[in-house]
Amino acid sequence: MKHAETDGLEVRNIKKLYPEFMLDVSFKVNPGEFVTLVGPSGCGKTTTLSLIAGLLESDEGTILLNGSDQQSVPVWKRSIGIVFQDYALFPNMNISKNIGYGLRARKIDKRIIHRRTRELLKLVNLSNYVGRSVSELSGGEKQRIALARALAPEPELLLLDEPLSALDAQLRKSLRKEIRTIQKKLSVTTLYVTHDQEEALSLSDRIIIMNNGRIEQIGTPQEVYTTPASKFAAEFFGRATLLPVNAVSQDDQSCRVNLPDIKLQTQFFCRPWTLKQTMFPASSCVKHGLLFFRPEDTAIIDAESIMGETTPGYNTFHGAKVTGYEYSGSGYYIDALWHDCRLSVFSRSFLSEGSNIAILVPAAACCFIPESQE
């Protein structure tokens, strides 16, 4: 099915002003896409969701749903399903009545409500729970019913505000798979809010990273993890090495950088971040920024066997010293010190503090973050 350019959700220059905080965001969610808003507490994720749902009124901007301006549409008339963190089920209604609540409010025929309720109970794997009360449900079951209720009116947009945060870790993993399976099956346009990085990476078609009321980066899970747009984005998703560097030249594929005041054995060849076309011309003056890589892209080798040597296609850190470690189950995250710079690397084997090591990092796994994007 071919969609028009106006289909999906579009948030244009939406602003919400508070005495000590201002939200200012623009983004688009394509039809059938699963997009996740992530960021620390207080960054504006839930405020953004509330503005889209109509629970809050924006000070500026436009919200379009499938081309229709939503600003003047009352919350109860918006074709939006919402799932909250605290379930928000009605305790005085059984499960079937909870699911059918939105349909009854729209005065849908009882036979249609009955059929739709049965369909949704089957969809969320609770077919045998028709007459149960809310008090008989576990946390995971309550969230399944909340999801079914949000989907009952067949909304054009589904909003989920940290729906799994009240559940234990194992149940969160199980339920997030179910949510994604259901979303794909129905192909409903979805905007999901979470502070859980692993959740965002595993669920999303695209991720929007927010910080202090603004968007730091938009991209696929792979893009935001391997080519972060800023220091904040790099540090938000797990461990990272960030070294202050000078970029001395670049072309369409790579960027050469040097560490200030340190003569390296080899130059770095780093992928530029091109999502916002922020590359600078090769003829420009030296630019400052950060060299970034993830610990799982590193390899630790015997320091003495390659003393002074370099490996084509790799950046070599000679003379690093282990300063700490953390066991992760599959191996060890190692903290290392190299020329007063802190590196984060990964090792399958245990390395004691004080060990001298050499570290190899593929040039293709490195990314240069310009200072202007920090």
Second form
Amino acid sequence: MKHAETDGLEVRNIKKLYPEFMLDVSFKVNPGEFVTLVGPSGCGKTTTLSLIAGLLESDEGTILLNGSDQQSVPVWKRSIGIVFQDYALFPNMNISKNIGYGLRARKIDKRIIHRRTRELLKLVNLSNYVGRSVSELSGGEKQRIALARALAPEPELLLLDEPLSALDAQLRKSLRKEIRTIQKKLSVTTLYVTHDQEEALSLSDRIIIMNNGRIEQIGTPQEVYTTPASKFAAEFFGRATLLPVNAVSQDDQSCRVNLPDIKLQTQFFCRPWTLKQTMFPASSCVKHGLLFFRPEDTAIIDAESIMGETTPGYNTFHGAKVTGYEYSGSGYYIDALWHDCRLSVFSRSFLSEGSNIAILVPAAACCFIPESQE
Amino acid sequence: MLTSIRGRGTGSITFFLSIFGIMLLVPLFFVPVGAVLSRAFFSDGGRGRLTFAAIGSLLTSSYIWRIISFTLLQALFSTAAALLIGLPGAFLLSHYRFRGRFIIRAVSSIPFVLPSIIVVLGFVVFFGNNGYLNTLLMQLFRLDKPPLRILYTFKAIILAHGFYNFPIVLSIVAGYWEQVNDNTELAAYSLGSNRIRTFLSVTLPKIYPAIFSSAALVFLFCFTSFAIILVLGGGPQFTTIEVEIFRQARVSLDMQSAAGLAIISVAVSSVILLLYILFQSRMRSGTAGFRLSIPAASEINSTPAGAARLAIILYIIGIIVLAAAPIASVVLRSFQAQPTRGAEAVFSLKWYRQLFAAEYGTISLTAEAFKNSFIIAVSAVSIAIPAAVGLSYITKDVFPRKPFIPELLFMMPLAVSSIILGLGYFFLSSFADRLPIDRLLMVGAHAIITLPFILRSVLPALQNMRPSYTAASLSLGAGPVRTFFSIELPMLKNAVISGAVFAVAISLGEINATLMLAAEQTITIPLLLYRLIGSYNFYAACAVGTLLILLCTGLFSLFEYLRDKL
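Got the form predicted alone; could you also share the form predicted together with the partner chain?
What follows is the whole complex; the chain from before opens it.
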């Protein structure tokens, strides 16, 4: 199988203009890497995918696949396999014919096609389905056949366009594991599109967060979850506290911020931020931004026991009040109000509405999101 | 999700087909029709000066206005009749599962596959003064005179149009209703709305595009109807624009007046056609939201009980009397003969023997007519199919946002009656110095006449085809040509076949353009029928009619069989 030695997919300043929408993206997918494009519907994920596949023509920019410029290469001559949301299995062909379609188009010897079809059916755990018709398959089975069909011609790049979104939750989880296993086994360079953040976090080597035709952040699942580059990125991956703050000073260990409200003299500490974190051109003297932390990193203490105290290495929010909660099975996501600021915290035990609490957040779990200067 | 593939679709082959479609439409439709219409503005056989006098004098003539208003009136009444017969059936088919469904479907497909000339014949034989219905009533109630005198009246035209066109209402509305069935009616009931209010405020707003779209199509057919009016109306008081065009052109030889009337006819029917196309696109956007939704809970797909069951039984009896009986009468009468004048009819094969008796060289006139009709139909439809596919691709790919512009252009043969088309060919062939090209022209005319029927079937199928199939094929390394033949065409297969069946039936029964074009010695089935009916030889006409019914239903069944096998 050909892969890995060359340099994967590179998308350079690709632009596509629509009357009410503009796509403008640049990114790289390394050989054998599994990268996910994630974002809300209408953000340009599928357009990006279509441009890479050659189903759409870009207005500007370059797409390189293993070093070769794809711009003038028609769809059918690009070595790209696509798995579609609606499977797109040809209803006028049985399963084997579907899988062998790409090989027949390349005029490959029949015996080889036969052997390869069996190999692929085995790979997707549907060995005994050879002569079945497409209409006999369940949604999950259809998607596995679609994956096998896309992989049959040994593409240099695999594109998956929301392949699991038509399936039920249980099946989605088991099938995504399977997709990842197969992808690792073949180490095929893969670009996966989804709007489901959980899917993105669990599958990817790296995640590209898109919003409104632009990339908000590129990073590993851990990076985008714990160190979001923007308010959008922070909120996209679940509950978060985002407080408007001003940066005061920064050194190697920490960054100090305070609230713009002069009456509240409290200073907070967070991890030092870097220019690398942001997608926009920023200078190091950024002042305005957001203090960010996830509810799972918080601890709740009885308000009276630490009245007025501070704990080194922690940010403390004294005198917060519980305003609502949501039970999640493993505990409670609590909405709390602290001096007109909304905080999102997590508690293993139940707290009734109106309770007074103090919240502790480790400074290492907090980060500063500089405000876009556009 | 992928919604469109622009620029890099199935390129070359569809481009070729599109060009073929345009190459067919321009010289065989737009040029001859343009030639006819332009005659209205030039005196002296098209060589004189530009003048609006002809149109002016037409529009001030009270005779012409009577014809125009009669044409509109009969089309309006006929459409109402078709809706009245079709809508209850559409409701029953879309809301209940019952054993008689196939009867409704089968009986309503009869007028669909049979040419209008057979319908006319069936009406004469069943509803006529000496028809089966009157004979039966006279025997039952011991009457001396036939109680029903509907033939050669306004009623006969309306009834025949209603019967011939109600299947259009039935199939369009039932199909749509089934697709947009959801729980909104139940929601209305749960909010305290009664049945009538719910129907008016929830159901009707949901299904009106289908009702209007089918009504527009029926109106269009009735507006340009020719054979039914000519034979069943049978008098100057029932002259429509088309009949008058025919009379002016072929009897009075007043081409300028014929052309003036043609302009009026084309103007009205173009507006109706545009309405049809707009309601069709409204229907498409109407069903788009329902395609992925959950089917409605109760009511729908239920087995009928009580009043519903009674309604279904009555409806089935009703359409059998109206639709199946006239056709069955044709078959029955063809096997009967009166030994002496006024005697009781007995079983006989006389007419069939007579039909196939050698009187036309070595081959009988009937066999010649069938051979000619068959060759013309098959050649015409084989030309129309690739053209329709090509024009569908133009509509979908070149104008994805405004498909009604090309659709209107390509469907124009539906709005231009075949009388006008025939007249156009007649003009053009006079330039060709009466070369013996009438058969070639007939094939061309039939290809143009059947084109919209295939287009009407293929275009929605193409528009509904998921672009991901094409994208998948291309991404798997199949080029545009391979993708077209191995993926797209197989998916359009059913639409092409059902359009083609209808087209063959239309061509086999086409009489208007044929009447205009056929040279004396050229005979086709409808021409033979027309001559036999004209000479009041109904028995022999029924024998020809029976053979035509056999041919049409045979073809229809063959294609139905092929649809599953191919």
